[in-house]
Amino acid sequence: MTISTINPATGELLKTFEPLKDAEIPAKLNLAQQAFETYRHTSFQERSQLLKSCTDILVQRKADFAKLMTIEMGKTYKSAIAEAEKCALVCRYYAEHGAEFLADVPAKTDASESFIRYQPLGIILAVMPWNFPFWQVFRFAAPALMAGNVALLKHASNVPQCALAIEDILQTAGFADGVFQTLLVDASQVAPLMADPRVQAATLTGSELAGGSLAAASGTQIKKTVLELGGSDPFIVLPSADFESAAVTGTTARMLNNGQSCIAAKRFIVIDAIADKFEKLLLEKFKALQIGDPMVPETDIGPLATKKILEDLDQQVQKTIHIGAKLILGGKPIPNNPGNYYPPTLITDIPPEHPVAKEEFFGPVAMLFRVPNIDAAIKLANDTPFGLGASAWTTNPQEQQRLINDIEAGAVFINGMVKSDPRMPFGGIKRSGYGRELSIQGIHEFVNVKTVWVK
């Protein structure tokens, strides 16, 4: 197995590690059992005051955690330099809002005195994708550690050195040795650390073969998590919409870290009547995308993250095509580059009942589908095996109250984008995982619910 660096923009090797030997990893659990018997007993103060030094070394050091980011996995700058912001808000939220959320609750019952108490669990696992290396790791971190557990991370191999970043903005902050810690290990060795007594639970955010095989591992031993998977998040747009905002909008929404999210729009669902509006509105916006060098400020679409997430793309588009859908724009990687650049793309007239129209796409590229009405959008939407988040467009009171009500997702967005926001929780149903991230619900999910008795 090989843990590196290898520059997407250019196909550079640039740093190898080596990942550490199993032999070295009961060390590490140790740690992180030692780390948590003294941690635990913080206070809430304690805890909130090592956020807070997180949040100004994120701010203060952005521009360099911005450009390792970029270097290692292809999104561009400009977006970088927003995760690594967006990172530092997580971290003020919980160190502002986490006392508050874990606070006793009271409680009537037949005792003199009865409360709900929330109690760390100790060590918890967090498996973390690549596209966010920072982002997924602070927004699992941030609350798993204002509640008193310790962590360990296992992130993507891809980005060693956003992994190792992360652990020392942790320890200058403050935390002590053991708190969090970074393990340079391969997938193989997952299942191992979930079968330790001494980790509790664990979070993954990525793909649904990755969920599986961890809600496996943990379920075999009896052990909570949570789970962020794929999605295939649909974008509706109704006759009585600002067609313009919805163009712009979806653009953004399906080229956001060169298409590789999670809850990009990938699925633009249109009624008959405007379709042929709305396509050429998203095809202008299509055209206008900067491709290039992510370090420039100018550029809107870098490389794919990988050389095999290139050719993966390129098989899907490349089959989607040869069930009769119609390419529009883009659809094959860039010729004579050596980067994984792959163009913005736009297909329609996709079969909607191939398998391939419920697919994720993890990439630049867009489905529009034209449908009747909203009943048949609605239809369409959750015609797929995810259900993580979806955007819809309209200003009619009851179509909105129709899409909130029926869209089966774990998010909602009328008239706006899909994104996380601290102060909401984040995740999905289906195959799109389970749990919650982020707000008073992502706090919660890694405590001991205790119920507390006396008279």
Ligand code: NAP
Given for the second form:
Amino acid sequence: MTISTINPATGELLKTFEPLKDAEIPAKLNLAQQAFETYRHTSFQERSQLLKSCTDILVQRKADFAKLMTIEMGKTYKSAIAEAEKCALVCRYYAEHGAEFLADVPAKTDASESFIRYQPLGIILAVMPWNFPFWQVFRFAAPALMAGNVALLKHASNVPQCALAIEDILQTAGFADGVFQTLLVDASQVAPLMADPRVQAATLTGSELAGGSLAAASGTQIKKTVLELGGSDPFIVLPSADFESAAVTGTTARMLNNGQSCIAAKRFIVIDAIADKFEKLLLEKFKALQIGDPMVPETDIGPLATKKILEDLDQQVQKTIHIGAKLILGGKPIPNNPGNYYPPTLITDIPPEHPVAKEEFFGPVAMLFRVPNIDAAIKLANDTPFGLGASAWTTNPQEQQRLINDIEAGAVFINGMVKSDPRMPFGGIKRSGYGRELSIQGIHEFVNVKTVWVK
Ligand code: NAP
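Now that we've seen the form predicted on its own, could you pull up the form predicted together with the ligand?
Next comes the full complex, and the chain you just saw is listed first.
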């Protein structure tokens, strides 16, 4: 894949970058390793100060960063501003809580003194996707750097300017040379990087294919990985729910980021008795969405990030219709437009056992399934290879407990939209990946949990 910026709203090629040559990579690794030897000895206070500087830069220059995100991957400018602000928040969160999360933990044993100490591992490779081009990187980098690791970023090929801007933020904040480096490399250069003895671990956010490939490369090297992969989150609506609120939130949850979010509500699962009413409400909200130029404040849905994503999504939709599903709204790319625009789309009557019903739709396309009762809703919710998040709507406390206990996912949100929050762990089960980001769990992924016993 060429490393370039192509504006998804216009199709215009704005900038192309040469990938690093294989011969240039060892110097980057040397620099990272040297940086680690010094950086690992910095105090929590110093690291916290550096992260606070990142917060300041992100807040002060959020307009510049937002523009870059919008131009490179098409998210609305207003959502890109919110993304820069959320990155500032995660930096502040680990600046304020990192020392407490990494403090020695005493343990009572037969020793005169025993405790757990958390220590950095070294160089961590981060392979990141384009959909939240700043947030995905900062939610990894803030805890990893707070713990004393150093990082190499291989970002998605369509967001090179975001990748370079992030490196610049960390350098401007005062992190020493080599503590965080962006490598403009091709996906094929990842496995050799993993094989380098200086790289200790890796994290990848992206597709199952990329995750499996990185896990295989890491497996033979016996190196730890965290994988944040795809999802096909259910959005369950039961009869006691507030339908209006569920439809408003469901629309946001499906259309967020032009429909390109791993934790988007992708499968609406609704009880028969209320399905017609809910479908009507959802349709109303979908129809009210404004599609267009992502820089315009009134726009709700901008273009998809690449032409290929648009084509793949459309193929999935056509396949669904071909097997007998009913198209209620949308269902075709917006014609005569050089941008990658796909309209809000609603599909019902999908045969639930068909493989396409279990796939991830990465765009503004919602599937709506009707089920007779809560048992069938939970069964269908769990009937995918994924297990990232789930949103369920009911005011009945017993039903809430059943949903919390029986849904197979890394997160269950009751009467709310699935979202990431620095204070709560984030990650999936099944083919959505393993490991956790954010909160105390996130900062403990890339550390040596050292047992210390002293007599
Ligand atoms: P992708 O193709 O897997 O790309 C993600 C990253 O992996 C990019 O940097 C890509 O580089 C790299 N990559 C691709 N193939 C690779 C390989 N064989 N070895 C090593 N690296 C490789 O993902 P995408 O389709 O752009 O992103 C969307 C997917 O990410 C969706 O499935 C979405 O659900 C998932 N996602 C998950 C989360 C989560 O937290 N669970 C968050 C966001 C997105 P190139 O760009 O150079 O190919």
